[in-house]
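Have a look below at one chain only, the form predicted on its own, in structure tokens format.
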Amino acid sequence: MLQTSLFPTLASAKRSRKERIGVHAWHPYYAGYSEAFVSSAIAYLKLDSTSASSACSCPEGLGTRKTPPSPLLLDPWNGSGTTALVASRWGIATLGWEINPVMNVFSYAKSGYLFGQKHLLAELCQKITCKSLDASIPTSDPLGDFMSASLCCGIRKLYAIVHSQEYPEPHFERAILKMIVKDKIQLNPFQAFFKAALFITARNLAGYKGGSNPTWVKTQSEKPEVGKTDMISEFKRVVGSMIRDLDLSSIPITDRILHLPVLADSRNLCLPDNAIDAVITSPPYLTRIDYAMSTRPELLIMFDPKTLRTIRENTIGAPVILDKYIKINSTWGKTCLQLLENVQKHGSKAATSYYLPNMIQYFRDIELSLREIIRVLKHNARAIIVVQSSYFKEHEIKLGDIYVEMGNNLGVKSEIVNREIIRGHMAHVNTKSNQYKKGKIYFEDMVLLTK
């Protein structure tokens, strides 16, 4: 039996309660990691940048200071951004690419630039009144699987104004802007601020219930009718806790961004080779789970049913095949060729039509994503990717081993640096899947990469 800790340097990434409240219950993301974790991970990186002050380097000094040159961290699967979170009290610049532009938008609001900016908030969500919001109610709108007319046509006309509203021009950490052309900056984080507060207060208004899969959002027989005064009103309110709850999270306050999330794909990093010192990630696992559908109410407040079709799609280890002719390849490992052969040979159903394409493609997808990450460190960088083993069937799926071995084959030292049991799995959502197998014990692995 491996050790439940081999390195205790770095803290478990499994979150405390405490990591489920104030800026983390924003949006309740399924697969987000602990706040000890990355600060055990910057520490073990070495990251603490010698151009820092010892109020950037340590994250007991906080209050107002100007930001010196930093090192430029990436997570190139950045969720709801408590990599960059913790990174900002390190006074360390990061990127996060990230697909769904919902998260992007969580993350972005969490920004110490923020709250150095509270009075301006507050004058910004003054100017939304009820007066702006009178608009004819829609007799079909998608969002009408979650909210009734009335509030469908509130939050449609609230997102358009918070969308369309001029916001003040931020300034950003120079790590950052020589990575990206500033014309290229999709998203402001005072537009952020506010589109989180409007998602929120939709979830609010609307009574959203999760189910037994945390991932999915229940749809509603009964939907409130909410009137405009009371919208905005909640909406305020809104705004107000989540100006406390920055306060709360201890984030110093910056004058520039530290931290930018990037709508992109891991599988095409669009930065410049050798230009990142260090990776603090954690990718989607294979277990299917259709992150894009955790945030379906919001990405249809911001887009239509076909660009969230087009999210999933491409959304890595989503449960929907795209391409099932992809051919294997000896990079992937031995380890992930014998568990390919197990499921080719398995008598249930769907094994090959389904379970293994869709293997396939996330082996193919983590394959270019690693690719990427790779490219863009630095010489003698590292990156910390943290995995979770799970099963098909009787068949553990030994996901670190895996990463180790692609990540060898694609020409890095690779190795596991710390391994925990996770007793709290999404596997035990599906109470059928002690069938095959009795006692499974899954493993939570540190994977790290060394260029």
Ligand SMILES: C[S@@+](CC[C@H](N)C(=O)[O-])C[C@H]1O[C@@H](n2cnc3c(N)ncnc32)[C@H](O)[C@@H]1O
The other form holds:
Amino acid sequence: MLQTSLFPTLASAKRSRKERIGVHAWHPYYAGYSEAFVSSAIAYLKLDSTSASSACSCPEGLGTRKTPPSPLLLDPWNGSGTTALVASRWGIATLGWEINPVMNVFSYAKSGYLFGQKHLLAELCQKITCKSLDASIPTSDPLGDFMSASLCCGIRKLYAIVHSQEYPEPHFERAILKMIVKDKIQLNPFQAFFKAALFITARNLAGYKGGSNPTWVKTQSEKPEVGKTDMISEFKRVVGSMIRDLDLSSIPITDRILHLPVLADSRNLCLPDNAIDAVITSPPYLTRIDYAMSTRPELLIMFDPKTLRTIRENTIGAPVILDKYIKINSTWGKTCLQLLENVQKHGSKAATSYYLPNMIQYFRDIELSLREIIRVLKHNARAIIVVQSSYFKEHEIKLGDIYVEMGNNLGVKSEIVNREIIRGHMAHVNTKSNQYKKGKIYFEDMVLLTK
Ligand SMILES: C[S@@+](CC[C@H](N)C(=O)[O-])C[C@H]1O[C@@H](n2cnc3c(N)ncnc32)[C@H](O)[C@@H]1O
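For comparison with the form predicted on its own, please write out the form predicted together with the ligand.
Every component of the complex follows; first up is the chain already shown.
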């Protein structure tokens, strides 16, 4: 249900069980937030303007929409594309900026535009046969950590077919085309759909799963050999089941693409000033989640290990240190500076050699990203940013407060508009985290920035 109350409140960002099935289960993405939160944020930001609600009458009205241009929403940390998926139900166009190409594939594959073309998806799928799958088995392949040589070989060949196949040119919503130069559109939505199907096929057949840390995929000791006929029939089964998932996900059919995921860095948004009507997003938190490594098999299907490393290094909050000499900036605010001082004084070697530079790098990257978000927002436009607190040993990392202070120091009105205690925090996975302080409480904060 879309929220229509006069004074909307923000719903929890925690995903319900219902949101771990269907399109949300295509990729087991630890970090996704709830559809209910995005719906409530759209209502809160009053983005359900006349343009949005009239554009919503899509399913039967293909090609007949006489609406003013949609408001333009940005998610600079797009992930699995929840913002865009929900916004599409309101007829709102979304730009989804994301550093990880795998997540862009999954996000684009959930488009209502594609669902409107399901006969074409089925036709394109028919053209993929096992006759075209012959390839020699490589002696060594980085994908070999996850699958047998025969499966590696089949998956690589199938990926090449899906990648190079010709696809129909999509039609984009005006608001998106106005913002985007054609050469920024790196991915075709049909291609994204089949790449997503291929990733799911590889996962199903190889059987790899997450470990106790939800952002790492375990390498496989047992690797089943799979013949090309079995691989193709699993691929076709997956395509059919994905089409059914689209059917059940109440994503409205659209005749224009309402969501463009772009491979881009939140620290450099490559958009004009004052171009965006609103931002709804959730950045990486300071929990050292390794987003790139959670998609390691898929990244190794798409790229070589060197590119995977580069993606990981550009992922904000990743547990890698690229620069040990970044200067602490007073713009980050007093809560942040106090935290960094506490870490510095902690006394352990790891605190100064690893945790401190890792945190400084994180805050530098968040400052760059917030500057960009503020720059591209229109005057009076607003951003809602979901963050969670965490701990360094016994010291609380009050991320919500830090974002508020940083936003205020960057010249926009910033406040926490919703705070909730959370259960099932990433830190609970690490049973040692309680040894420093018993009864830790973790918060999820919704930070509102108004330009
Ligand atoms: C908390 S997740 C967002 C989840 C999303 N709201 C959803 O529902 O799926 C943060 C995302 O930021 C992405 N990210 C990290 N560094 C980035 C950067 N420099 N530029 C753009 N995206 C980045 C990560 O790959 C991850 O997908």
